[in-house]
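Given as structure tokens, the chain that follows is alone and in the form predicted alone.
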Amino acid sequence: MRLPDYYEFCCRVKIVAGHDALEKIPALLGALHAARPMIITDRGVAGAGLLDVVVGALQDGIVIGAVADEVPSDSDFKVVRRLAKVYQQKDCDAIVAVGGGSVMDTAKGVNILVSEGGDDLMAFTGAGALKKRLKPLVAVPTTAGTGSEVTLVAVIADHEKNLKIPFTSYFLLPDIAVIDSRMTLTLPDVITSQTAMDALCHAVEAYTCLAKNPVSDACALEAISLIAGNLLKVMKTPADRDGRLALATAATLAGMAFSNSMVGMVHTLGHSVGAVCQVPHGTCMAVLLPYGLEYNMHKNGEEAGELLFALAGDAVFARTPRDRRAKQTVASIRALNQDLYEVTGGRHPRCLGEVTGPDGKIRVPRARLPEIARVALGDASIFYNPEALDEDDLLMVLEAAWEGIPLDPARIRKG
């Protein structure tokens, strides 16, 4: 492999791992000066019963001066705004959030209003806007799929302009992030299995995709081997709590790769199904991910065929020629889906035409998908792919991945 000429990594989060992990908390918010913090979740951690074991574990000197369980599945400018002003009232010196990307990205976002003051967040996007480090802030992520914890980004959604807002800074990085397998215990399957190849999309572009560098292809690799060796066990036996702290690490691995290398096409068509059809994000990338592979294969087909490796192990990557470990390694996740879906009771869509609502209707309808490709053309990740994309080839992308059928090769742009 050819060292890039430049690269950065930077992740300058503590992370600390374990089954009991959340009792350091009280110790390493001291070290940060923090006694009094704020809890920032959401109604489904509270019902699930992990706000409670988090509370137990802030026993030791700990004033929880503040808990905020109404974040919505979207993170809101308002609530944000609210939370803020929550905070200040309750003379709070921390925040601590615990959830899933919604809950981590409602945080970040609190913390820029109570750290810099007024109630305007539009005033802290672009490049160097936030000047200097915010309030400390303890992420305690209950899903294994976002990374949230170890990364430099936030999405908040303005519904009154129907966007999604993205902030992005170093200064948004969690002072510290406690991975502990408690917090994953009661996720259900589906949740389960769309998290976890949220995660493995985020490892498998983070490595493929332009911006890749040493570092972070190091995270994704080991990203990808824990997730192959331990979701189908988590599946199966939801109570391994071993199983449930690899696929925990896996995510934050994945985090740290992809915030430093950037992702492609997969998220630039998945964020545009996730804003048209209200898909969840890890659906859209279980079945989205084999697509990016085959379309990038003749840019990036060497990459995607070191992914064999981690995705299927030694024997099964020895004996593939080595032209053949690309496709192979799409397979692989094609097959992945497919036990997935099987472990669910076909819960778990293998193709868009799959994806249904709570009332059973197709969540995706075929006619939508060419505003999914206009849309698509808008997000920024787009940027990063290693093959350029236009509406066209977007589109062709998107009537292959709702079918559930393989690219055609001769439709691949060459560029």
Given for the second form:
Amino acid sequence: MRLPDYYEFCCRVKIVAGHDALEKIPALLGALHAARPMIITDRGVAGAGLLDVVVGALQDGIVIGAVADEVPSDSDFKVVRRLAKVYQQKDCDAIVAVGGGSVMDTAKGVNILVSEGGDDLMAFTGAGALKKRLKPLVAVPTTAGTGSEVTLVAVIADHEKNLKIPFTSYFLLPDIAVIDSRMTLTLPDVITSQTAMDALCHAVEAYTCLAKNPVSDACALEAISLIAGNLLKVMKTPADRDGRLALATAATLAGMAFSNSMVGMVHTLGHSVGAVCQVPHGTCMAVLLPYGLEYNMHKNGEEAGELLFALAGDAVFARTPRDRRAKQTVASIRALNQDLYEVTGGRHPRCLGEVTGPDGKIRVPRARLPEIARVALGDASIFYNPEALDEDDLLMVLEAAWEGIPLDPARIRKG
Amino acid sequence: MNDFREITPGGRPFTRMYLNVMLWFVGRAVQAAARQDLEVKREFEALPHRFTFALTAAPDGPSMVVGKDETGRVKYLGRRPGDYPLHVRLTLKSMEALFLLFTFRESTATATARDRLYVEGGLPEACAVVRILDIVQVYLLPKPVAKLAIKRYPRWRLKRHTWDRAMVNLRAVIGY
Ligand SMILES: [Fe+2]
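Having seen the form predicted alone, could you give me the form predicted together with its partner chain?
Next comes the full complex, and the chain you just saw is listed first.
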């Protein structure tokens, strides 16, 4: 492996994982001198009965100061300000965030306001704007995908100005991530496959893009082998507790990897497909991952080939000659997508052209690909991609991903 | 107390001088390229009104500021980023990191990947700035050196490689 001549890695989040990890929260909060947490979550989590599980696990050990279960699917400044007020009025001293990416981002925003005071989030955007520890934050992820329980960013929308504002600080890292199999046990099958493929992308891109380092590599490899070994099993047996815990652990490991090593063109394109056509992030990731690996193969084929062991197991790895491994890695991911397509009865798409909305209509019209390519040029993850991409390259990849055909090697311009 | 030396940052006058000259020239080359090169011109046109960006080394190392004026003309604005409201600020963690970048031993991509370069401001705009700087490097540097500085050396038409290149360099020198 190439060793970078310099790298940084930081993940100061305590990870508590198991089939009954939630019950540990009161003691963990006590150790942080907190006694009145506020629970922040959304309607979906509450509706699925998960909030009851969390409350049940906490209420014997600690006073819950307030429960806010109305975080909308796109966090926004107004929600953050309102929840910060509730926190103060109810005299809380810690936050327990239960949910996916949007809930985590909102909770991080609330934590900024209740720790720093005031109601002006914009004062805390720039690098180094946060200077001290915030209130204790416990993150309980309810999807096994985003990894936000171990990341230091929060993206919060300002709907009045129509902006998405990123906040980045080590102080935004939760103090504790609680991974409990009960939180993902009832996830619907398509959400399970989407979020797992998002986590797989985080691990694969962290391992194969420019900011890789040995510490994040270790996390990425373990994340990949946990997903490869458990995803299909869980799809077929949704109530498999051990499999669920393995996938949730994989998402956290992948989060640790990519929040330190960043992601590349799969996310560059995925973010813009999501933004232009409102496609779920994990769906974009599943479809685009093979293309990211194909496009960069002349630069990072060695690394992509190394992933085959984690992805397909020792037998496949041993029988594949070294110079074929990167291609076999791509083939394994395509095969995984195909298996997911079959096990969901066609609801896990294999190409962008197959992505449909709730109304059954095509979600990504081919005519919008040029617009998607243009938006992608402004996504910062493009910096971390091994090979350069201009608008034509992005469009070329999108066209292939729309049809579901492999990239034409002759059309990849090598730098 | 004289036994306990206090060490203040700074010094390295050669590095500082070299970087000041380089940044001055790159700043003027950006201005030149915005007038000579179609792609750079288009990139600037797509940026917001009075768009201004800076490239600097922390804590207060050498800097350059480039921006569009009231009429949209791109100008090198000098070396004091504090004087302007900035849309995008690219900061190298240290003068040493900037030196690595400007002795072409490290690309902007590698500097970012190694946590030596950080970006403040709108990300789409920052991406545009990096694309502009990449093109300018191709104009200023001989191919073998430019290849180290950017990910992929572009295939340009002959006129861009010869005439436009000469004009960008000339305009950067005379400041027009
Ligand atoms: Fe992702």
